[in-house]
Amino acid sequence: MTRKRVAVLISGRGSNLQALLDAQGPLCPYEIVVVVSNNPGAAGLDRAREAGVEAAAVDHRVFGKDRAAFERSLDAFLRDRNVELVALAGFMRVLTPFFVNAWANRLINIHPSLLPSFPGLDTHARAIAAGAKLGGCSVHWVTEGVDAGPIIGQAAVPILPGDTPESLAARTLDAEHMLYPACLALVCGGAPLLPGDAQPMLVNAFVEDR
């Protein structure tokens, strides 16, 4: 089996990265070849090293306010390692059209809501305030619009009476850890999931109260 060479971009602790690493096995169609963070102190870099994966930082602060220079450096770093697909996993940088277009159809993200509801930040607090009965997460292709790309898969979780943003976030994170490896495997396994497909395949799951 020829595995897709995947880079994972992170900014923090890397819990979704860990789920992607743990899902690798003999039949997994992807191989995480490098983990990159814009934050040199990100705990997720240690997770990569413990798994025997190259871990590196491209510190955005070195470039000041020059977002284009940061992204050109990141782009060159990934191309130098023959990366075929980029998975964002808690990467806390809004990417410019340059990077999004450079990696068009090869760039995916996980977001903690059932898109198109609640794109952007503070998703759990906004879902609770809106009286939503379901929360969840979505894996989607990255386009120039924030959290606006075609959806690859979603997992739903209940929003319970008395939920706080923290309790809902914890329940949603369990769903993320199931969903992201499944969606990445689908994409890397050759499933017809490119943006623009008339009927994209979806991974659907429901996480019970726990």
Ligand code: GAR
The other form holds:
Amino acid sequence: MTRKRVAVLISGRGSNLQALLDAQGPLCPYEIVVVVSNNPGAAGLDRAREAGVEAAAVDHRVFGKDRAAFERSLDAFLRDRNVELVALAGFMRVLTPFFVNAWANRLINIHPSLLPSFPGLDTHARAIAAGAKLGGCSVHWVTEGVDAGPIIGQAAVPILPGDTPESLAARTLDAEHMLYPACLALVCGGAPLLPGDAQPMLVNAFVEDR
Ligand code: GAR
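Counterpart to the form predicted alone, namely the form predicted together with the named molecule:
What follows is the entire complex, opening with the chain shown before.
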């Protein structure tokens, strides 16, 4: 089986990266070939190294305010490794149209809300404040609008009385770890993988006709 060569871009802890790494098995249609962080101190880089995957930093601070130069460097790095698909996993830099268009239809992201509700930051606090009864996460194609691209899959979690942003974030994160490998496998052309204690009824995964 030919596996899609995937790069995962992170900024911090990398628990979604870990879920993507853990789902790699003989039937997995993707291979994570490199993990890149804009933050050289990201804990997720160690997760990559422990899994035997190349880990690298392209430090955005080196480029100052020059976002284009940062993205050109990142783009060249990924092309150099023959990356076929880029998965953002807690990558906290907004990408400009240059990078988004360079990787059009090959760039996906996970966001901790049921899009199109609550794009942007502080999703859990905003969902609780709005009185929402369902939270969740979305995997979507990245387009020029922030968190606005076509949705590949979503997983819902309840918002319970007494929830704090932290408790909702933890519940959502468990769903993210189930959803992201399934969606990445889906877009890489294989059957969705539902690792661990996955509850398939929570995953509503489909691929846009594109
Ligand atoms: C995840 O909850 C992810 O959905 C979110 O950051 C967290 C990263 O955690 N991403 C965004 O908010 C993107 N705007 P992780 O580093 O443990 O995977």
